[in-house]
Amino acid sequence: MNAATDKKAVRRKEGAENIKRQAGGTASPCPYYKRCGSCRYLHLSYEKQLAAKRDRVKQLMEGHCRVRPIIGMEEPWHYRHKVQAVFGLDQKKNPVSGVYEEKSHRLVPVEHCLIEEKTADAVIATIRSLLKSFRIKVYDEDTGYGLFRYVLIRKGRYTGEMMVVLVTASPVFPSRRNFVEALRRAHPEITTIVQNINDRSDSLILGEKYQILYGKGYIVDELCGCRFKISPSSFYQVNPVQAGKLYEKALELAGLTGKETVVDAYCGTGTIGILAAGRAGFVYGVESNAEAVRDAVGNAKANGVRNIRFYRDDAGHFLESCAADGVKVDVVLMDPPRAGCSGAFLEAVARIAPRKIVYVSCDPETLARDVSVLEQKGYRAKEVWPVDMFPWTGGIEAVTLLQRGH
């Protein structure tokens, strides 16, 4: 390990420890706080939490560029519009639902969550009671016996549309019609109900087979003036309020004038690419997930966006093809997974040589790593904006502008 790498490792460790040191000694307002492990910063005031998160980004990124103020929430509660609940049995064999304890497979029963959409908690409580009254067995992972496994709820922040996904171990769902009717009577705000069949033995929530039990099988929400279709497995930001701020900042840093050719790498269902299309000359969206690409094409049509084209491909391979074909790209927008970008992808970015790169990151450590690689390839980070996408949790998003040359 060279001296520069060693200094970066020390900064990362100090940043992580600094967050832990800033505890205010306040009792947590959540009874599940210690067991759940998700909202690890509930013991901090929101102001201290924001300061700690910004400091974390500063520790990692101040050697690269200017660290701007963190973008927080005005109301940092009940922001999660995607809610997942694991179902199990208590000691009296009654259905319970909740989350797995941190770093374990032990179920923590949860009735009310401070960061989840309130209506979702009520729907899950109703489902628990219906399972008992309909005598539907909850799935037992140890024995493989039982039917009901998970519930996934997605709600449109701005449209109010709500989707409930009932995940079962088998397609055979006794009294399914009556169950759905009872759930709808209790919660008329539900706009669609889907059954997902998951007979896998791993930890994935959703299987590959779906049956629409009521409604369209998807919901629609609005973001930054555009409408987006959200299917059960679609990627869509769980905090739409902060997602809007994040994408607006990314597009602001891109500085589009209406003439640029843009590549939206890791485009998912096309959200940021479609938003960019209104300010760019042409946008290419690239995504490896086939279902996401289908949703992206539909979203572009629904919003009347014609200057965008989506491709199902590996992002690095697509950029290499663009370079080989002589396609001039002015701006690359990229929002990679938590693991960051592969070396091959960063090589491809450097080869196509866009004037600007706007990097949206959900992990400051991999962001700092990838920025270091891009700096070796002739880019310079100009500024980074931390964004608190997941208040009370350890998650930190950040958007960084890099430019070629000095």
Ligand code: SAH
Contents of the next structure:
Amino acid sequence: MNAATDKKAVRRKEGAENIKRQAGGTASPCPYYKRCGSCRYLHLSYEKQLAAKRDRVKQLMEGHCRVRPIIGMEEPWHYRHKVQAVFGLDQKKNPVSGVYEEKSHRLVPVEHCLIEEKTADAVIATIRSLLKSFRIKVYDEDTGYGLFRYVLIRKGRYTGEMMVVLVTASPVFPSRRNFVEALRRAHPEITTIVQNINDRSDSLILGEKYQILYGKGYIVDELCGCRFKISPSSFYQVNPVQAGKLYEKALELAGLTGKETVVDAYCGTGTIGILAAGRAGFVYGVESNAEAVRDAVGNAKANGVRNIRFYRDDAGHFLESCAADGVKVDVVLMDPPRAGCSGAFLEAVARIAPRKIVYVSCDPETLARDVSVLEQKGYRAKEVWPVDMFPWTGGIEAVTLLQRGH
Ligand code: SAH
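Let me have the form predicted in complex with the named molecule next, following on from the form predicted on its own.
After this comes the whole thing, all chains and molecules, with the earlier chain placed first.
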């Protein structure tokens, strides 16, 4: 290297260092960082990221209660146990897979992702090469021509069971048997393979029709000592390590003694309620999605839990009927979607007047809004624990304890 290029290299390095300093962290270790857009905290160290997330919760919740330390991950990489990939073609017409660029439909090819489970990435790489050797046409969004659209992989963190969902535009899948056999040979850890047919033009990955190509069509995972069935489309936390910590914290805050009547509102496949049932008198679970309710009933049965009953209903409407019927509820555990709760739900909670409310939230803004409403109705927020469920991404989860009275 001559003196001039040497100087240039030094200047470049200084420039990079400046950017790092301004960002308060290190340069990104991910080559897709900018275009993918998912991991917006990747320029920070993990400690700084945790501090930034806790600060956000603090900004919104400090006026309500004590903000506890954020519960982070020991190993904040490759935690996603639900992985999905969009398939397309590169300029040489070779199959590629990855994610859509933020707010667009341009495909960013991704070979290794820092937050996805590693074996899932390897299976996706094998599928790319099998598509080429089996000459299966990748679907073209613009022309609607071609077959292969997406892959969805779900893996049980504790059981190791692995489900691969191959999403195609039509049910006709040439040399399907040989394809499945080749995939299983390359990855004996796969326990089930499902074909899903999606002929829609929106951006949802799964269509309504399924066909099991191998195995039982679902996987089972274990969380906090209970077993849960995971179907291709059921809701299950993508980060099982942190989900375990989140649920444990929620139950600890609920402080159950074995006697209480508990409502698990927005219960999904019944995870929190089933875990609570072992420490409560009776649990009612309520959930609006029929498939999730079916899974919840099966999950309770598979775990030998008898003191729980699930209802398919709007959570607000269900609580209103509890209030109207004079059902006495001691603790409400709630885990609503990002939008938070409806006014009717909060109104009904106040009417049945549980002693404690444990609010699990994936959006601190709607959490703060709903906590304000509950405060006006005679509840007091005691403490909030931020939990890092989605390291490097913008997602922030938090669990809050509220008690009746002052
Ligand atoms: N507690 C579960 C699921 C939380 S996700 C777990 O930890 O796995 C939020 C759930 O709320 C979803 O399953 C969604 O279907 C459900 N949901 C959304 N709106 C609802 C409503 N108005 N009433 C009841 N359930 C609702």
